[in-house]
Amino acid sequence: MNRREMLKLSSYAVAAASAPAVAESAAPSGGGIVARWDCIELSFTGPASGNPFVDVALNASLRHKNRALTVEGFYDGDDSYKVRFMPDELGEWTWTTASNNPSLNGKSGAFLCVAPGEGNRGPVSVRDDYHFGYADGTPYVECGTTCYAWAFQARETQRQTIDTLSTSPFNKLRMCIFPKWYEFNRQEPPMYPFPRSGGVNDYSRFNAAYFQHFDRLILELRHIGVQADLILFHPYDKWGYQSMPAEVDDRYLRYVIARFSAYRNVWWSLANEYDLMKAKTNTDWDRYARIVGDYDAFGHLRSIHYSRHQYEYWRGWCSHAGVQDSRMDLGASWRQDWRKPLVFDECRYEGNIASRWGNLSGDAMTRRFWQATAQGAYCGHGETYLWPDGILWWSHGGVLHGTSPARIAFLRKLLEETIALGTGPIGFTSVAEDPMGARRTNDSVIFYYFDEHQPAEQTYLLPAGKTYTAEYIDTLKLTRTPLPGEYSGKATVKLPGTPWGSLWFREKGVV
């Protein structure tokens, strides 16, 4: 066995802009150590003649005790074939390859999965029906933003994006795999996903360097604790990717799943505004959903995004609903209908461009986050400020200019203080006819968002047998003011009488 056929183990930490896409250490086949929920890579030398992307099939079966998983491999160019895997159980794993090429068939080995390091909480999945959590049991308060085309910008802009995210409240990034051609996005990408000559795509092959670039970006996001919400298709395209032949669509999906699904910070979004892609039918979307479900051995979160025709999020393949809508008051009823987490991935953007979808004030963006929270849902941020350098966060990344991120960070901190206590129903009402929006956490924390209302006092019916303290929060000034006294039963609370406030009850002795 030569060096390239060795078992490569990696924690894939990427610490600097100049770091390679993968920081690896090699161990002989048949031995090695990898942390739980890290990515292990099997690398083999195989045939480079013909068309390895189409002609060669490769997978590996991995076993732990009486459990077995099969993952597909992929060709990475330069006669290199790879299989990636994310072990989720401690102890010894064994593996065996299967291929239609004799040089790749029947390879075998083993590795030891050990406890994860600091910051490695595993992948995110659904918790308590309507919320999210890491695999180690830590709650995950979804707080996303959008940089659709940041992968196609100058390396300096990509570095700025990572630096900005690392100090922002945002722990999920929506990003396109295919390049984008749209308002403020009228430039050719530095590379293409398929070989391209004279405006014609060679769909029989992938450009390995293009997808290696995404490896690096996903791992850089992972290094700073940000989930990569990968958008698999979108309509804003002049290169033909939105109307590829069905067999190309399917081969593309299997390729990106083989490459990226072993990264613990990956989410799948089948499309951005799927209903604008007129070359695709509902049957196509059903097929894509089956492919993602069948070939992602690790069960990453899955959803789809629409423009005008809301998707049927009750469908079983969707782990959560990623909606485009600014009717925040419908959140509680939608999530009850679908019985799964609801994320307002796009509720318009803070900015100052001419389009109404991109000129919300920072106050209005903040308000949407609080409205979603009061409905038991989550919200997505975006920013579209015109700037002399022509870099808009919503598409290009770079740096943030708006006022909402600091206020969103304030809200996220409040939620993270309390969500570990458990989750409860929406709509815990006051005595007044209009409760204004409320949410409670296992009766230990109950909060109301007053929105534009400004009551000077309000009476509440608190759970029997419990005593609470109260705190008034100004969601725009970012102040927290303890209110005097203790509250129980039918309790009247004196309030500042200002809009955009939130009242939080915390059970005495618990929080």
Second form
Number of protein chains: 2
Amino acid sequence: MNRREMLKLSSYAVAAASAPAVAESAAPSGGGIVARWDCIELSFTGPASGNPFVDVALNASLRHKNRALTVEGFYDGDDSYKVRFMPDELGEWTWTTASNNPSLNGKSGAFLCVAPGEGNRGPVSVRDDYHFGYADGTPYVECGTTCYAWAFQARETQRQTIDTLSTSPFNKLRMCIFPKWYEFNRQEPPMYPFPRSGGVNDYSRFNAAYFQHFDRLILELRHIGVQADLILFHPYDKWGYQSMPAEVDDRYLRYVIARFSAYRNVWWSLANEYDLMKAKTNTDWDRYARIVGDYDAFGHLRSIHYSRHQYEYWRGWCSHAGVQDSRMDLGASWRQDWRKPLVFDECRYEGNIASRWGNLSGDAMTRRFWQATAQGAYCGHGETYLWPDGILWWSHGGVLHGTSPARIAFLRKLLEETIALGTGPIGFTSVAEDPMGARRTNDSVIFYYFDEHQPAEQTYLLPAGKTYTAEYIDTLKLTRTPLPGEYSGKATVKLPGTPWGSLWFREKGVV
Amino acid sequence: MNRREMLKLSSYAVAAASAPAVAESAAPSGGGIVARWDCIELSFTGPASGNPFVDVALNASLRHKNRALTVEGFYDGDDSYKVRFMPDELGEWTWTTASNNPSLNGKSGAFLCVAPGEGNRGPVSVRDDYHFGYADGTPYVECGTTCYAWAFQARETQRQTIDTLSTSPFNKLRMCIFPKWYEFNRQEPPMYPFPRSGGVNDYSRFNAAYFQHFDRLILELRHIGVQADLILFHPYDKWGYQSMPAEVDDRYLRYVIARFSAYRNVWWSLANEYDLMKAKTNTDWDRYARIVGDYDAFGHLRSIHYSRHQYEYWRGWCSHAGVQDSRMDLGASWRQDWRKPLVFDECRYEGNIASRWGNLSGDAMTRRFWQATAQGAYCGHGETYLWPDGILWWSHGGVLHGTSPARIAFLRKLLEETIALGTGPIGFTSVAEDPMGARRTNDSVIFYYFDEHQPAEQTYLLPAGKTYTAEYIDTLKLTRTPLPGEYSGKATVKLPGTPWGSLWFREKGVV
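The form predicted alone done, now the form predicted together with another copy of the chain:
Then the entire complex follows, led off by the chain already shown.
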């Protein structure tokens, strides 16, 4: 930072001091200094009478040089109005509010956006058509898991979930905003999203405390580098949230977007199993997609999840396909059809419950990750071991018991070892007979997954003019065995002839 | 046998003595006595000049009471003409020949068909829509393997193949009538089906010795109780047999039918990978099917095998579907669509060669058998381990090296333990969440295959009014563990929570 910047910085610091109080410690106050891709929160006092959720409109226009953005504010209860923003450019930003309430209208200020701190790589977006990357350029190797209803568990379980995630391979968490009523999930949540009395929801208001709790959880995930894949609607409901009036759905979406979209780790999933929500039509889903598109100023990743009727992922609004499917072998062709990243968000879970979707062996769950990876797609984990205290990771969080997470960590490490090579995405290639071979487009790394096959040797046509070393990997035993010699041109490789192997070619002198 | 039958028998024995000589020790001579479903061969001397294969027409009409059948005869070289017949009814049969050659015309005789000896259960046909049974009523649990080109190997290897088969679980063998030119199969056969000189085939004649060799092999298979699934055409050819003139194809089919159809263990497969035979059209395949239908007087089982373009198995001519496919999970729906027995004749092989179709692990091969079985279908085995002497079971026969045969034997034994219960076929049921549960229609045996799933318990709705015992089977470790207690109605079963298991309910007092 040079002297002139330091001067500027100190003047912003003064401005910050006179700004409204900060609600979240992780969100710098309006005015002042904010790190790139962090959340700045402008906080105002306004009317508490009437129904501020419906009566009061508030937004802020933000400018950076010649660029202007508008984000909606929201009422957070107790006279408090907030506007949240995630600056994506370094330097000075100015802001002005507009409101139908004079006390909130025409406020203005400025803040300085500075370089992000360690661990802050910005939001994730699509990279190289089929892949993901952080805004700072770092590739993001998607590696997700699922704790649908962790937000409604005891605080102690939530802390345990964060601890578990922080040492796990998982960098995305699928989670519901509405509470869940389902097998293993038969209890009332500690709070409701709308005021509720005698079984009746007051859909005209939000329960600010309910959403403040989600602020906390999303920020805890952000702190440990985990993407929060927020599921906006789902059918496992006994309270009425799956069949609210259309104007309530829309207000809910705008409220959630106003609150959460300034958190860089947010992804939107319109629904879990949208096709099981009988009260909703395709027109509704189109409208929800449009609302997310219109009000999310930051363009977070967005998708939708199905049960039986596969969603039309070619539609323009979705950034990627987040499928529920176990037909792993169709990955390569779907990816090609849709021209987007493909994530097998749900392909059954490791566990031992009675339902087929929740009793895969750890080997089988691991296999799915490799099958997806070798087709240039991504996979999702979940765990459903019956545990005496009734805590199943898949819904409640807590701790992990299975054998797949260590194997998934091993796979993620393998992928990340070489992904920093830069521009080359992992892409599907037809070099192998079957679609279980993948390589970086720059050909520096080429790998094959043998799945249930056990060839004693294989012959490859390696890219011209390059020399490779080879490594044989046992994807279940987690052994890495360098193979003797160097390989180029038409190369025959002797292999151990065991199943669940993977062969990695790495370009000599490059990797 | 009563006294009157004994008298009759002795008169036939006299008749036999004056009949032409017997070419095959396993085929009783024309006249005399033949066991039900054995082959009786009428042998005549006729003209050797000109081209007997084309010039001479010969058939025999056979009568049993009011039933009449006609079968074609064939020229076997060296002045020798033969008519073969497999009587399917006990008692007296009479026969009369018809020929355009006076020396073969109007011959007649009679023979007595007596009860079959041990191990002779008659030919296999379709039973209970989706299954197979021997003509004597014994169920036939199809359990096939493949040695495409064993007929062209050293005689020592052929003997070894028979030895191996006789102690294996396999009761059907897929084998080509034409020699094979393909990977691992790059040598000239010891004989050719047509006279061949300077690379030119004389399609107007057959090489009788070539087909006599097949007589021998089919009878050796018959002797050890193995069905010979004869593949009539295939594309892996360097000699011209894949693209012969239409009239040669037709003459070849009639010759093969005349020679082999009186062997009770014959099945017809029109082709291996019919869709790779570019010289043939759908009209050709229709014609071949009609020829088999017209000239095979015994109605042997008949199907066709594809590579990429699935055959339309709903067509009336095929008795069963003999698919090449690894999409095991589609078994139940295909079976339902086609309303025929479904055999996954080729679903890749256990082995370690470079090609994906030939390097499944033994576990994976075993899994396919269980997947097919649990859908009420059947599976086919093959083995392609690289062996120093270049003998791969899948094509050459020899010995087996893999881990799946013992597991397949275990499965076949399990199925056969209870199949003698009689009328109840193993049928697909939707009792389970996924289509991996099957039961006899009489509900005395109900079983589930858990595949890659590992439930710690499952709840079943057992058929009303019946009480069952339960057994847990590890399909890979081959352990059988009786589960404590009895089960009826809505029954919850505690399970070990390991993958590759199978649960068997057997009705108490019945099984």
